[in-house]
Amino acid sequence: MGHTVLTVTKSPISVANRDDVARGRRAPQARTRVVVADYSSISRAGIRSILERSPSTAIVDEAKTYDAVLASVEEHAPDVLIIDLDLGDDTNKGLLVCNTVAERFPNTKILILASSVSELIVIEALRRGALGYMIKSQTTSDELIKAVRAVQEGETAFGKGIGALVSKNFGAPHSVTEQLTERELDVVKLTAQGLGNKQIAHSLFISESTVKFHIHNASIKLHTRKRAELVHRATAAGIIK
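Structure for this chain only, please, in the form predicted together with the DNA.
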């Protein structure tokens, strides 16, 4: 279905809209104002391109660092923040952004658009105020647009498979997910690189017993009993690369 563009309106907002304002479908009334936070230029371009086809949304800004996200939300007070929690370094930081935005800017609804699924991250993000969670690779244009509309109206939006995770963890006691400590992280990273306890102990200047202790605790936090799965889950959660 090819579309025809007739005119163009000069936009007051940087590169925020191209022909979307010009569709002539209706006057530029109340639009959902969106900030897109994603480290990848390609993803940002994709999200922009998709949302620009929808006359009900307008992208007011983009961000590619955690700081920039916060600054942008503060400046633009968007209706919806679309964010990939993994903005380069640490997914934990992404979770903190959820906290901050949810607390300080309750009018900005958070829609997570993640690169991968991790039960850990999903549950924790929702717990911290995100309303939606979609997986980039499994989200069609229409689904994305619908998800934005949903969270904008205060509803939830879950991508394929996410809903099941959510309901599974519905009655979960308290924090199903806990953060790994610095030391635990160090140890898990080295484990992923194939080092044994002895070698890890040596390279971190601690005893082998301590290495085992950290791995043990990290394992408890990620609900597993095997190093292989520990590494796998940590990777899936974006905790290690």
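Since the one above is the form predicted together with the DNA, can you give the form predicted on its own too?
Here we give the lone chain, stripped of any partners or molecules.
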């Protein structure tokens, strides 16, 4: 009887915290195994609390740096990676992580859970392999659970307003391409190469004001306002390879 009391009062030992068990085997019985990557410990705890309400879901690891995300996915082979692309450093690194996970670990599906929405980041994240994009402040517990299940099955999951944004960017790209004139295409392609208006003008033997005119028209047709957005939209539409 005394032995039983001692066992109960000790810290519980499970597959999740045993050093002699491969960490990749954490919660092998779970139907949905998740790695959560977020710079905020509060956010990570909140996501864990929501998802582990279901006995079939387990958070097998947490990460708060880009390097830790890749190491965790490699070690645990989760079904789903929930990640905030901005881990307190550089969102571009977050996009690179998505790209790496999608290429090296295709069985791990990616769900972005961000603090804010940026059209460029949303589209780029999807191009890099993410299947879902949700906003923390606008996502309910039930919506998060459904989103995780959806991306695990290879389906897309978008937060409020994001679906329409995606449709606008990926819908009928060829018709958008056909709207641009040959000269507008030339200007956009050179813009994508990082050339300034003066350099583009020199390369195409036209005036700088004409370059601005073509950029303005191309921006209207591709529904962009900034130069970077123009390049990104053109790339998404297949205009630039």
